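Read the single chain below, which is given as structure tokens and is the form predicted on its own.
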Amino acid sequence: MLDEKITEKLIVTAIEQLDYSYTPYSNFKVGAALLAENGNIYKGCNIENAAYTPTNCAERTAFFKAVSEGVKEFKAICVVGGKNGELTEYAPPCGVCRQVMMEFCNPDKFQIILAVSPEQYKIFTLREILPLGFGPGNL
């Protein structure tokens, strides 16, 4: 289980990244913000493009920014969304970002923090958002 003072820390910084958001046609901003076993949180927001298919998602930023600098393993990520950045309820990921975290997450051990604010979230292990995931293991 994350200390508190950390889940805060994540919440804060992944609604900060929603200020980053590239989001013209869909105006639903995103925010991620990742914790590695190091204790380094790499930042994420969503990406649009014209052409839809390559946009990124926030949580995958996050990663590949982290993946990008030699690190792969982590323990927790905050994930935060709404229309026109507006938090409202909880974005959860999207199947791509959980087939990425379970590239290089333990599903059971790792933590996906959903949140509204620092006051208002939900805790999941992956397992519990990807019951049936395919990952290195199953190879």
The other form holds:
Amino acid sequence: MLDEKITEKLIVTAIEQLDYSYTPYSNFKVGAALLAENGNIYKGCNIENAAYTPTNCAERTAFFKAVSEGVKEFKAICVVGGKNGELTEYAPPCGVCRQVMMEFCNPDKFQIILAVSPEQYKIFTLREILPLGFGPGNL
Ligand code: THU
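What does the same protein look like in the form predicted together with tetrahydrodeoxyuridine (THU), given that the last one was the form predicted on its own?
After this comes the whole thing, all chains and molecules, with the earlier chain placed first.
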């Protein structure tokens, strides 16, 4: 389980990422902070594109930064987001990001923190948000 101090750190870090979110098309800003088993925190924001399809979500930005540096074991991710960067409700990961989590994370252990502030958050396991997920263990 995550202690409160690291949970708060992940939430604050994810909120800081909203400043880097590149969203000229939707203006829906998302920030993520991914905690690796080794204690590193990988940061991510969403990065949009004029051709739309190449858009990368904040969660995948964080995962791909970590994996590209040789880190493939993870404990938790915090995701925050909202229109114009205003955090009024939870911003749950899209299906594609859940699938990327499934590739690298134990669905019963990996924790997804959805937050609107350091005081208001909810924690789910990957299994809870991706029941019957298809992963490496199925091949
Ligand atoms: N977005 C994320 O960054 N993460 C998600 O899991 C959901 C969607 C981004 C993609 C796009 O830039 C904007 O939010 C609106 O879909």
